[in-house]
Structure formats: structure tokens, C-alpha cells
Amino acid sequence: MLEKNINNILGCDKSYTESKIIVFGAPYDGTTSYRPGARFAGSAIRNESYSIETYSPYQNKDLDDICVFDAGDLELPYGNPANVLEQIEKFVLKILNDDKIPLMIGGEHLVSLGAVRAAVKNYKDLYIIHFDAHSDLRDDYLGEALSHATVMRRCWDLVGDYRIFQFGIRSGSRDEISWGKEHVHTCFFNFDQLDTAADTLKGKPVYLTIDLDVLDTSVFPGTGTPEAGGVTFCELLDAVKKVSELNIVALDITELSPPLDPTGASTSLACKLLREILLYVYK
């Protein structure tokens, strides 16, 4: 995982030692409740990243000018979520202990829990910024405590009250939405409260998790649980820019499911977003 790969995400071809950001894939969708396929996101992004330029006209920056290492995909067992999370946590902890920033490509959203577990070990006062269509605050889903539908509740178990800031939420059960009002900060439907959150979190260690179904289905149909009424690509890009000014210690993007968009447009969007994220977060 720490040696150079032949098949890199475009522009992420520096060595592990010299790189500040380490990209890796967590190909797991074993608890997906609707349409699977997110396990293929990492490999699809690597293959399709060659359709975009390394240069960003949004930022006048180029991936060729920064040091990012693509570690490839972790080898994860399909049927054991506890084991999957343990392996992710171990790898992310290695990256953090080497004073680097992990950027994980899911996989379904449950994989974020493994990375958050590692981040909490290094940053006791960790805060989480969460972009998503779904609140993911159920205590269990069909009797299972480890699920993509419970991931933020499990993260809350680690960080506690009002350390999770959610944006773009437009779906959830009555009970979990009601519970969330007492325990997390939630901005429904959009990013309108992001400026206030960013002011609050200045100087704090922040984990950023982006479930790509925060995007509207008209621009991003390739996801396992699509929800109409989402944000645009440019709105998401602007939100990432604001958050990148904070102390981002780790981050992820999840829930791209390439087989669900045969046009390839969703994967291309994810590639472009990844380029912009890397250039914004790199310091």
C-alpha cells in the first residue's frame, strides 16, 4: 500500500514519504440497503481521472505542483463490517501518525466510522462536518448497529453532543431527525449555515465527510440511495472551499456507485471534485 502504484489517480503519483495527502480506497458496500456498487468507486475514479486535467481553472493550481500519494485500495472482506472498520482505522492511524492527511474514497458511508475512530485517537477534541442527503443518525437499521444508515450515530458515540455539523440533509426517519435536534447541528437542504459553523470551528481539528448523494440526482444519479432536491456541483464546490480554510485533519468522499450511472457522468464529476478538494486542502 505504501509503494508507488502503476494505476494512480491522475496527478497523485508522488511517493508516500514526500506527500502530505494520502489518498486510498475503501471498497466496501456490505451494508448498503438499496442499490450496491459503491465498492467500485476507487477503481473507477482511478480509471476515469484521465478524462480531466490536473490543472484547476477554479483555483489556478495544478495537481502536478503538489505532493499527493495514491495508496490504492485496501483489501477488505466483503461480509464483516467490524473487521472492515478495524482495517480502515489501522491504516488511517498510520497515516495520521506520520503527520499526513488521509483522504479516503468509499465505499458506502459506513467506512467513515473507521477513519473517525483513528482521528479521535489523535485529536480528542475532534469535530465532524458532514455533507449528505441523509442524517444517518439511526441507532440501528433493521437491528444492525453498524450500517451506512447509522454511521453518524456511531460517530456521535465517539465525539459527543454538538460536535457534528450536518449540511444538505433532506431525508431521515422522524425519530432520528428528532433525536438529532438534541445532539447535533443540522442545516437542512443546503449550506446556508456553513459560514457560522466555519467561524465556530476555527482552530479546531475537523474531519470532513462528503456523502456524494448530497448532490441533486439530476447531476449525480450514480449513487446507492438517491434523493431529489440536492445541491449543485458549484454549491458543493463552494462549500468545500469554505471548509478547506479550517484545520482539516482527515476527510473522505463516499457513496459513488459507478455501475448505477452507465453514462459515466457521476464518476467524472467525482474525479473533478476530488481534484478540487486536493488542491483546496493541500497546505
The other form holds:
There are 6 protein chains.
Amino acid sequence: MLEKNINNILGCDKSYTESKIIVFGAPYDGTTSYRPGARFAGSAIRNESYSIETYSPYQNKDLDDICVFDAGDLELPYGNPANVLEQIEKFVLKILNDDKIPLMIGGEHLVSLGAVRAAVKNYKDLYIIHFDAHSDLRDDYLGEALSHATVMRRCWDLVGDYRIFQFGIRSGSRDEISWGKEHVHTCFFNFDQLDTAADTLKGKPVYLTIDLDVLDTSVFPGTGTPEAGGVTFCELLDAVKKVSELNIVALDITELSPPLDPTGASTSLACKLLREILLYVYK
Amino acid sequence: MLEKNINNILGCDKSYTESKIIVFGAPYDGTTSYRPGARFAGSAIRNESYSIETYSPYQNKDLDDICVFDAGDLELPYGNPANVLEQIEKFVLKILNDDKIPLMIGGEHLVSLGAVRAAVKNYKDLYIIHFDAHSDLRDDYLGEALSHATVMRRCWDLVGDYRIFQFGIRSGSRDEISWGKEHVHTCFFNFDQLDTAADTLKGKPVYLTIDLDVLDTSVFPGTGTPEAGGVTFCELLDAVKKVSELNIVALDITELSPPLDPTGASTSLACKLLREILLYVYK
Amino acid sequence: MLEKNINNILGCDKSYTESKIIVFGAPYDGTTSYRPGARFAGSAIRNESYSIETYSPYQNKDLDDICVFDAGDLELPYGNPANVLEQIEKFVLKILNDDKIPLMIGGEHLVSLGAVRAAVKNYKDLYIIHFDAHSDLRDDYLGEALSHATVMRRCWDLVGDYRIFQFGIRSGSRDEISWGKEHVHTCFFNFDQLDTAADTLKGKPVYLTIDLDVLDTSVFPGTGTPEAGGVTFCELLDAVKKVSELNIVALDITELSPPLDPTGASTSLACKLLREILLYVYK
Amino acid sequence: MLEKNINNILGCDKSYTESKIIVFGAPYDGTTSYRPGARFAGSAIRNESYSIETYSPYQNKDLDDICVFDAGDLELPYGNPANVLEQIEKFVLKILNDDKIPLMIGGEHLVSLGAVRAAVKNYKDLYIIHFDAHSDLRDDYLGEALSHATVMRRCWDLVGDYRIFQFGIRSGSRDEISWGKEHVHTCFFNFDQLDTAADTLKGKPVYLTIDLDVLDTSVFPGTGTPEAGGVTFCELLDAVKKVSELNIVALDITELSPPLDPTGASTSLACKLLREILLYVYK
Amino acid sequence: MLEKNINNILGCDKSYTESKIIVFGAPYDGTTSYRPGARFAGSAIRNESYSIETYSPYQNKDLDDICVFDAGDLELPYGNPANVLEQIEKFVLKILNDDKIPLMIGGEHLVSLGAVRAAVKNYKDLYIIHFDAHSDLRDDYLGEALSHATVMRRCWDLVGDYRIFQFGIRSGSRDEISWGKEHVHTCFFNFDQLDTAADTLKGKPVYLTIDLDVLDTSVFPGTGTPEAGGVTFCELLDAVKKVSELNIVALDITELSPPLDPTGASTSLACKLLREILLYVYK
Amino acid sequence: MLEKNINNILGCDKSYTESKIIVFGAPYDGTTSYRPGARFAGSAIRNESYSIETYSPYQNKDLDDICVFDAGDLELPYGNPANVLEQIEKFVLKILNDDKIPLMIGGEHLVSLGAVRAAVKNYKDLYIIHFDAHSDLRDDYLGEALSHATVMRRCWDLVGDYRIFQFGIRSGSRDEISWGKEHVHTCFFNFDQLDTAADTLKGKPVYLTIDLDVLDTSVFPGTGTPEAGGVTFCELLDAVKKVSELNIVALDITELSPPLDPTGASTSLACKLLREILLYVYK
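Switch from the form predicted alone, shown above, to the form predicted together with a further copy of the same chain and output its structure.
In what comes next, the whole complex appears, and the chain from above leads the way.
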């Protein structure tokens, strides 16, 4: 009590130096076109995660046994996505250069672009695994190239054809879905083709980006653009497990919007998922 | 911006004349016995539907390619269900006489009676397919013959024995369930007998009425009388697909009550379902 | 209207004397460590249950045909769990001595300890079936022996090794899960081993305690410590049905926290579950 | 605990016979044109009133010392306002004939008409004091003569010109305000002319109807049609005090809509106001 | 019903050409640093305003008698405030050039800058009257020059020293308050110096910008950055009345954030205020 | 970002050693009889206070210029108020012995007792100034001596007759109000007698305890037991200013319950009040 008040996610209280995974928040939702609020995700997870045990009965592992550092939230300006992405890129580069794995908590999905930019600098051969309800492959949105609705298109600019593997997609404009067929791998509605993809990607550097609205609205209503017909928590957990066997070099979870779910169940799920991801990804 | 402000569901911006399907709202919930709010469904769907794409990856079809007109909400008096039903009947008759398909958005389930009255005038041989958690077969409710709890009984008055096919039913009084066994077809809890029914109804004129509380409360909490143990969104989608192969002459979706689900997920689901229904039913 | 205003759960309006099952509320949530509110469960169920029919299409039985008395809520002091447990124990003993089955509505899970103390006095050979997301087997919580997080450990103090059968468990500290393996039966995540347990327990006196957070957060967000990955309503219903074939001498449902689910769907589910439990357990 | 569960407002637990004031609920909001919910007022006040002391430091009196009976809520059908008003009239007549004072808790404002009909039968010379934000003097609303927006016009039908004294009015159509100037006394925005009115009405039989939206929206947001610019709680309390010196033969408070104020402050205020009214009016 | 569905604020259904005042929404809140949601203000006011009468008992005037056009909401990109301001400026210029008065509904306060840019082009001698809780005089906010927290500083860039008259200010950094003392007129906490200001500004072209958080949080909690200690609705109404006697050439109301006030009272107040402003400003 | 994540109230980031005032949270609401939630006050104020400036235009002072340390929240067990009070007493004693001023953020009002116990050990001649809606003078509540409803009676046990000065009281049982008249100074409804009290207490050691429900429910609905008819924010601010001229040795603010006010206005007010208190009390 006589030292300063520390506020960590899931009791991740190791130092930066000793940690292998660095968690941080990117509290930006400035291009959200419908219902903002994702900026509060990091803070909400930090405040609510104490209700979640550090031990996982799914994996019989405990966060207490692994070294993870929570760097808090970046201080990001609203109204300037280019600047936001630069700051994220810079911080992720620092983490990658220190030979650690960054795990970013969005914010809206656009923040992934900053982290992918950093990852692609360090790993020329980067692949992206993308869980989402929306394909996010528009070239622009209301004239803007930087948007939550264009983020995977911007990632494609960086990695090129067929380097992005999408799963769970169930929404998009006709044009972007059509474009996607010729440039990315898309598995609609579920994770059915994940095994095949995992075989392809064995040994390659992989960036995993999870837009949490891939989940069904019943388990995860607390998101800006809910889409009925999504996957269950257990399906997502299985998919994460499978992906964690690959060479994950960086990852993120985005689009939790805590104020949109007054029951708190969406934030609680995100905390639990984060625990499982940390325990799966940590080697 | 210099013309008047138009507010349409799902960008349904064709003219009345050129359209095949006419969507309209019947914002009445005056007999709701428990928690009102269904009156706001049309308005909420109109305001929220812009977050839903016009393209369906389920059907690879786009609303932009079909002709649907949104006529807005009827202006209905509260406190006088007889008058409300008359206005609905009159408007639906107009649509039917113009050789178009009316798609009414409730309101509480009682509004279906107005539309069925119109349909039965044009189609003597009318059958009704009814998706609902509640059988709605009471003869009266607290002494009133016109009520959300009696609506299918009143429809039976019009079409007679075994013309109504109910699915997903999981609530009712002992008396109404017992009565139902001798007068209507009831498939409890799910859509298991829908294939059989569809075979029977091939070529017949069918009115489809969907009380959205047929859905499980997990995906659709925003309804006046939620009942656990319902169907999933995908099950409902499959059922709608099957029914759409029949000769649907009129249809409705009722009992979305937006204020009861502050997450907005229920309204969002209704928007998406509406898109799928329009694309399935439109020939 | 000229007599006093009675407020009963599900129309359970028989007298104490003629009833076989006695329902009562234990509105205590004083040790809840995260989000309180379970104290309001009895009152909420009493107020909302009129939206649920007394007839069950699952069992083709009606509450009108059985004798159940609703004794209202105990008046319990906050800030003194020892006193709370004494009052509960005393009231449950009275019911058991009158050869009736007590069905207690929590409150937080700690209240079960009061009822188990009474049951174990009357049934030396008592077994406990425990549905929950959390194992609740800590020896203390922040130094306190009486807590919602220690309740099953305190029950174990009374009944001893392998008398407790847990189902649906998906959260716990490493220590308590480890301890549990040597002292209780635990079926993680689901009800898979319930058949086996039922065979073992045939004819034995059984106390059934249901922490409603065993349900998935999608169907039951209205609880203090939601845990994703739970069972569905129908899975719980099937499990209750199976258990009801045993010799249930007392039972409870706990941890509904109505203010945490503004949609009301959690309270509604609890009302319906209660109806089904009453109809299953009543012989 | 072995007797049936009684649920009274503010501990008003005397018998009907011995009581001078009879409180009852009229849970009807079927003509509410904007946001329903007033039907839950009686139930909410009954459930929340235990947080309010029975003692008033404003009057140095205690509800324990006076005889008030809470008759519960009338069971009213939705969708049939004529029938609703008949039931209210009948029950109020019974109370008046037993020489007691009825205090009705709405419900929407239309319910007052039922009670006024009864009062005017017993007191030919009846005057009405009306606190409200809205003048409610329309002759019809969307064609309906029975509506929350026409209730004072219907009362005028019964009592005639200048028998109604309105206070706090700050909303109305031009037509109804204009009509009102020639048929009723209207004090806009506040209670400034209440002293004068009280002098005029000394000794006359008075019906007091309080639409709680006369209060400012800051203290009373929980109402169907909130209007900024209203009176404070203390101003309303003073006005009630002044009116209570007259010969009040019947009274009501209407338009609390508990679900519209999730903080509960509106319901809490209504409970406290009800205590003060009971203590002021009881002689 | 056979024509397209029009959705206007307060029934403002005149054509653009015949109208003197043009209302439009600027649904942008992209630089909001705390709690977004102001983007929904125009839509909410449009949907809720039908619960407000068109007649004002304060002024004995009716909106039906004046010519106001509601142009709907501009379609603005998120993530690019410079582009947003350009669009607003362009639309306001069009209105001014047509010799009409633009009344913009924010959005966050930054949108005022777009309208002031247009106004200052047409009126070199422009003065600004500014009602707000916050002085908004920072030179940058987290490095950004365009922000809701810098908007009045940017306006000062355009109009120069002592052309801005602030009222109701009760929050700011030490630096901006200090800077303000040498460059603008600031009346802290209330409108005490409004009479003096009105005398000074008689005959000059005035832009009126109302950040609604100038109101006390009790009457207006639905705003992004609530500040206790504000003015009442009636005080604001009086201030608007006084200002309306000046030569208002353009005006706005900003910072209503409907989702932050679930009671709806904040939106309702904004609708009523808008009616009064229209009736006061219209000559 | 490479150091641990600090979470302070209002940027109070000085060290313990250099600080004169020590802020800390006592997150206990275990005896709350009605609606719990005050446990979240410290955490909410910490998270929301960044929306409040550190500069006060009321005092022309800035928190940046004074030395205040935020010690975070104590870790308190639920279900054991005696233990809770011991921990609070111990921590407050430590602060007092280090010649600093403790400012405790409740939690429910009972937590004040722990701090008063510490204060009375160091200041035999202690007086208490008490702002509250409730007199809190019961000797027990449902049999319990330690309760939010008995806290001032327990304080009286420590300081004796007429050492407690209550202001703003507007609720209590007849017995406790009657008892209070012979043992404490009570100023009902407002602060009218504060000047007189301040004269009496000049130079004496004073403990100031503020139950925030002394505020009117319009500005402060976010509290467990709201009572209409309270003081305004500005009245409270003036009262705090006056009291701050005395010799305040310790103080607290209690009974903010953030989840009960979804608009966030109550938490925001508490943050602002805290800033003003710190600036007033700091010498």
C-alpha cells in the first residue's frame, strides 16, 4: 500500500525484461463507423480480470508459472489514425527487436495494421491468420484508406496474395468478397479449413489477429458491429489451440467494446480467452 | 441533402410501383401483457440496419439487385386493437391487390391477425406457417378476444382446422396445448417436422408469421416474453430457407422489443434475418 | 382485493401444511467477492414468474396439480454470515422435520452450507450433487472460512471424502482443483459422468445444489462471476431430470443476480427452470 | 414464514376494515403513445419501498401510527381501456361507499378517469386539482377519445367549466392550451397560484391527481414523456402539503415508469412522496 | 404510406427553398477523448422529437407557423477530421449563400469549427457566443491541433482577440484558462455577464455555439464529459432568449450523446431546447 | 511503457513519503442492506478521474502543485466487518502516525468507523462533522451492531455526547431521530447551522465524513439508498470549503455506487468533488 498502485491484466506482474510475451492496449476506435467503445477494452480487461483464476483447467497450466508483462495502454490521439498506427508500429518493433512476442489488445480492428507493419519488417515471409465476422477487405471506406473496414486490405498491401487466411467470415460487400476470392484464403462461417491452413503454415512466421466479433452475438454482444451466426467460445478456443502450434510471432485481440454489454459477460469472456491464449502461445 | 431526409430499412429505396415486396411497420404493442416495447421494432430496424451489408454471403445475393419498398410505419392508435387491425388489414389488402407481397414488421404478435384477415380474403385456401415459442391459442386472455396470446386462435377462426402449422412451440397453458392437438399441427421445441409440412403445402398459398421469440433467449433476449430453450439463428435461417420454397403470399416478423436488449444484438439479428428473408422470398 | 396482497413464486399458493415442497428465498450475498446482486433473486423470481406458464410441455404436467408452498424470503442480516447460516439451518431443519422437501433460492452459493448442515443432521448418509462453473473448494478466501468460494469445502467438512459429485466445473485455483482430485468427484465442463454417478447414488439421500453459473454466459449472463464455456439450458434440464430420479431430500438454486442482466432473460430462465425442477422433483 | 408471503407498500399492513386510506395499483399503460412502462409502478413501489423509513422528519409523523391498507394491483386487461376504466370505477366506488379515501397508483394518466367517475358519482360538487407537465385536454388522440392525452378533457366532461385547476403545465398543443383557457384554470410552469386556488376550494370535495412528470426531469427521469423545466421535489412536497389542508376525497399518483430510470431514483422518490402524501392526507 | 418514408426533426417538413432556417446533423465524434456517442445526436433527436409538441407555451408560438427544413445528417468519414470540417464548411457556406440560417446539430464540439469557418468567410466582423462547461482553448490535445478540446482556440485563430464570449465555463487546464484571460471574454459558472455582452454585440453578426454540457449533469447526464455545477434548463432558456435578440447568422448545439443517458431525458431536453431555439431565432 | 502500469486517482502521483494527504480506497459494502455496489467506488474514481482537469477554476489551484499519494484500494474480506474495520484502523493509524492526513474513499458508510477509531486514538478531543441524508444512529440493524445504518452510533460510542455535528439529514427511524436529539447536533435538510458549528469547532481536531447521498438524487443517483430532497453540488462545495478552514485531521467520502448510475455522472461528480476537497484541505 505504500508503493504505487499497479493495475495489471490477470496478475501479469513480471518485469518487461524477464518476460517473453508483452501485453499492451491500443485504446483507439476513431474510425469505428457504427458504435464506438472498443477504446475501453484494455482498461476493462485490466479491471475485471481479477475475477478470472490464473489457473486453466483446460490446459492444466497457470499464469503464475509464465513470464508475461502488461505494459498498460498506449496514449493515443483521437482523430489521427496515421499517427496512431505509427505509435503502435514503433512499440511493436521495440518488442520484436527485444525478441519478445507482442500481444496487443484493441481498440478497433484498424490497430492491427500498426502491429502488422512492424511484424512484416522483421519477418519478410509473414503470414496472417485472421478470425473475424467481417472480411475487412474494402479498398476504402467513405473515401478513407485507413479504416476498421479496410484493415485487411491494407495488410494485403504489405504481404501480398494468399498470405492472409480468414476464418469465420459472414459479412462483407459483394465487391470485397469477390475481390477476396482472388487474393486471400477465406473460410466462411466457421473454422472448417483451419487444419489444412495449419499444415500449410507449419514453420512460417504467423501473425494472428482475432476480431472478437467472430464469436456469436449470444456469447459476445459487447462489440461494435455484432453479426448473428458466429462461432461458440469452445470453437474459438479450439481454433486458438490449433494456431498456437504454429510459429506465432505477434498477435492481437480486437473489438471488445465493454460499454455495449452491460452484463459484463463479453469482457469476462475476453479475460478468459486472453488467459488461454497466453498459456497456449507461451512456450 | 437538399431533398427530404429518407429513412429506409436496409437501403430498400425502390418505389412502391416497381417493387415486388412491400415492407412496413405495425408499431402496436397495446395488448402486451408483460413487457411492452415491440412498438419500437420498425423504427429500430430502420435506424440500425445500415450496419448490416446488403450482400448475403449465405445466398450470394444482394438487396441492391431486388425491388423492395419500405413504406414506413403505420400510424396506429393505442388502446383500440380493433381499429389497429382494421388499418393493417386495409393496407395489406391494398398491397395484395397490387399483386405484391406484404412483409409486416410488428409490433406484438396480434398485428398478424390484421394481415391474415387480408390474406384470407384474397386466398380462400390460405395456410399459415407459424414459428413461435408460444402457441397463442387461448380463446381469450383476461376476457379479451383480441390479444397477443389469442392471435393464432383468431387466425384459426378464419382458416379452420389443421390449416395452421406451428414450430418451435415450448410454452402454453394446458388448455390451449390440449385444444391445439385437435385443431392445428404443432411441432414442439424445434423444426423437425418442417420437411413434412413443406411437402404438404407445396403449391398452396402460405402466410408465414414469425414470432422472433422462437429464437433462444441467448441470441434474442430483446423480446417481451423470453423463453429459454429456443432455436439458434442458423436453425431459423434454414427453416426460413425451406419455407421460402413454398408459395409465400404474405409474411411478418413480430415481437422484437429493442429497448429490452441494451446491447443491440437482438435488433441487429432482426436486421440480418430480414435481409435473408427478403432475398429468399424474392423471386 | 380486500385481503392482503400475496406475492408467490409461480402461483405456488398452497398452504404450508398441505405442501410437499417448500420454496423459500435466502437473500444473502454478503461474501460475494466480485459483483453482488444475488440477494434480489427470490424477489425477482417472485415478481417475474407470472410471465411463465404453470404448465410444462416438456413433462406434460402442471404446477396447479401439485402442492408447493412459497414461504417468501428469510430476513437475513448482512455482515454476519455465521448468523445467516444459522437462520437458514434452523428453517430447513423445521421443513425436514415436517417431512417436506426444502427448495432454497439463493442468494450467493454460501447459503447452501446452512441447508446442507440441516440435511446432514437428518441424513447421516448424505451425498451432494453439485452443478457449478467453480469448484468452490478453497479452504479460505482472503482469510475467511465462510465464503461463496469455500462453500463446497465446508460441505466436505460435513460429509467427508467422495460424497460430493461436481459437474460442469470449469474454473478454480490450481490448489483447489488439485485438492479436489483426492476428495471429491469432479466432472469438468459438462455432465458426461452423470449417468455413472446416478447409478452409484441410487437410493441414497441426495442434496442437489445448483449454482446457476454452470450455464453458459450466453443464456445466463445475470450472475456474479460469469464463466464462458458452460452448458446449455437443455443440457441442464436433462441433468436435472436425471437427478430427479434419485432420492432428493433437499435442494437449492443459487447465484442468479437479476440486476446484472437488464434484459431479464436470466431471471426468466430461472423461473422456467424452477418450474421444471418442481415438477420433476415432486412425487 | 409459515404463512403466505405478504407484499405491501411501505409496510401498510392494516386490514381493509380498520383503514381510512386504501392504496391500490392500476397497472395500465395501454394508451401510452411514446414509451410504456407505467404499468410496473405499483409493483416497483411495493418492492422498493422497504428502503424508505416509515417515519417522516418533515412532518414528525410515522406511518406506523396510521391505518392504511394496500389492496395490491387490480388485474386489468390490456387493449381495452373502456373495460379498464370500469373496473377502476367500480373498485373506487366500493372504497368511497365504505367511507374511505382511495389512493390509486397508476399506470398511465388515463386511469384517473375511472377514479374521477366514481368520485363524481359520490360528490356532485367535485373539484379537481391537477399537477402535470401536460395539459391533457385534447378531445381525441389519433381518433381515440380515451387516452392519456385526453384524460383531463374527459374529466371536464364530468365536472364542467372551471372545476379543474391545473398546475405546473408546460406542454400542450396550441389548440388544447387555447381551449383550456376558456374551460379550466391553468397555472403554467409552477404552483404560483396554488394559494389562491386553495382559498377558493376550502371546504369543497377535491380530487387530487398528480402526474409525476410535473417534476423536473433531473429528479424524475423515469416517466414516459419527460419534459424539462419542471418543479423540484421540495416544491411538489409544499404543494401537496397545501392541498392536503383541503377536503381530499380521493387521489392518485401516475406516470412513474420504473424501467425507464435504471438508477432507481425515480421509484425511490415516488415511494418517499407517497409516504408524505399518506401522512399529510390522513386526518 | 406509398411515398418514401420521411424522418424529420420536430416535424420540420418545409422545403429547402422556402425555409429560413436549415437544420442538419454533423454526426462526428472522432476526436472525443473520453466517451464517444455524440455522433448519434441528430438521429436520436429526429426519432424522439415526435414526443415533443410543436407549440411552445413559453413563447406562445408554434413550429407549424415557421419555415424550417431538416436536411438530415451529413455523411462524414471517421478518422479524418480535416475532411469532416471541409464538408461541414462547404455545406454551411451553401446555406449562408442562400441567405438562410444554418443550425447544426453535433456531434462533438469540433464540428463547430467547420461552420465557423464558413460564417467567417461571409461575415468578416463575426463574433462568437460560446456556452460550455469547458473553455476548449488548448492549442493542441495530445499533439493534435484539431480536437474537441481545441475548437475554440481554432475559432480564435479565425476571429482574433476578444471576439469570443464564453459563458458557464467551469473546467479547463491552468494554461488554457490563463491564456483565455488575455484573448477571450470568459464568464465562469453562469450567464451573469450576458446582458453586458449583449449590449456590446448589438447589431453585429453572431455565431452561437452551445455545448450542451454547459447544463448541470442533473438535467443533462447524456454527454461525453459531464461536469457538475452547471446551469439549469430555465437559465439556459433565458440565455438563449437574450442572445436571440442579436443578429444570429449561424448556430449549433453539440455534445448530446444519447447512448450515455438510458433514461432518454437528455435527448428529450435537447429536442425541447431545439424547438425553443428555432422559435426564438426565427424572425 | 516499459515500467509497470500505474493507476492513480486524479494523477496523484507523488510518493508516500513526500505527500501530506494519503488517499486510499476501502472497497467494502458487505452490510449494505439495499443495493450494494459502493465497493467499486475507488476503482471507478481511479479509472474515470482522467476526464477531470487537475486545475480548479473555483480555487485557482492545481493538483499538480500539491503532494498527494494514492495508495490504491485495501484488500478487504467480505463477510467479516470486524476484520475489515481492523484493517482500516491499522492503515489509518499508520498514516496519522506519519503525520499525514488520510482521505478514505468508501465503500459503504460503515468503513468510516475504522478510520474514526484510528483518529480518536491520536486525537482524544476529536469532533466529527457528518454530511448525510441518513442519521445512521441506530443501535443495531437486524441485530447487528456493525452496519452502515449504525455507524454514527458506533462513532458516538467513541466520542460521546454532542461531539457529532450532522448536516443534511432527511431520513431516519423515529427512534434514532429521537435519540439523536439528546446526543448529537443535527441540522436537518441543509447546512444552515454550519457557520455556527464552524465557530464552535475552531481549533479542534475534526474528522469529516461525507456520505455522498447527502446530495440530491438528481445530481447523485449513483448511491445505494437515494433520498430525494438533498443538497446541490454547489451547496456541498460551499460546505466543504467552510469545513476545510477547520483543523481536519482525517476525512472520508463514502457511498458512491458506480454501477447504479449508468450515465457515469455520479462518478464524475465524485471525482470533481475529490479534487476540490484535496485542494481545500491541503495547506
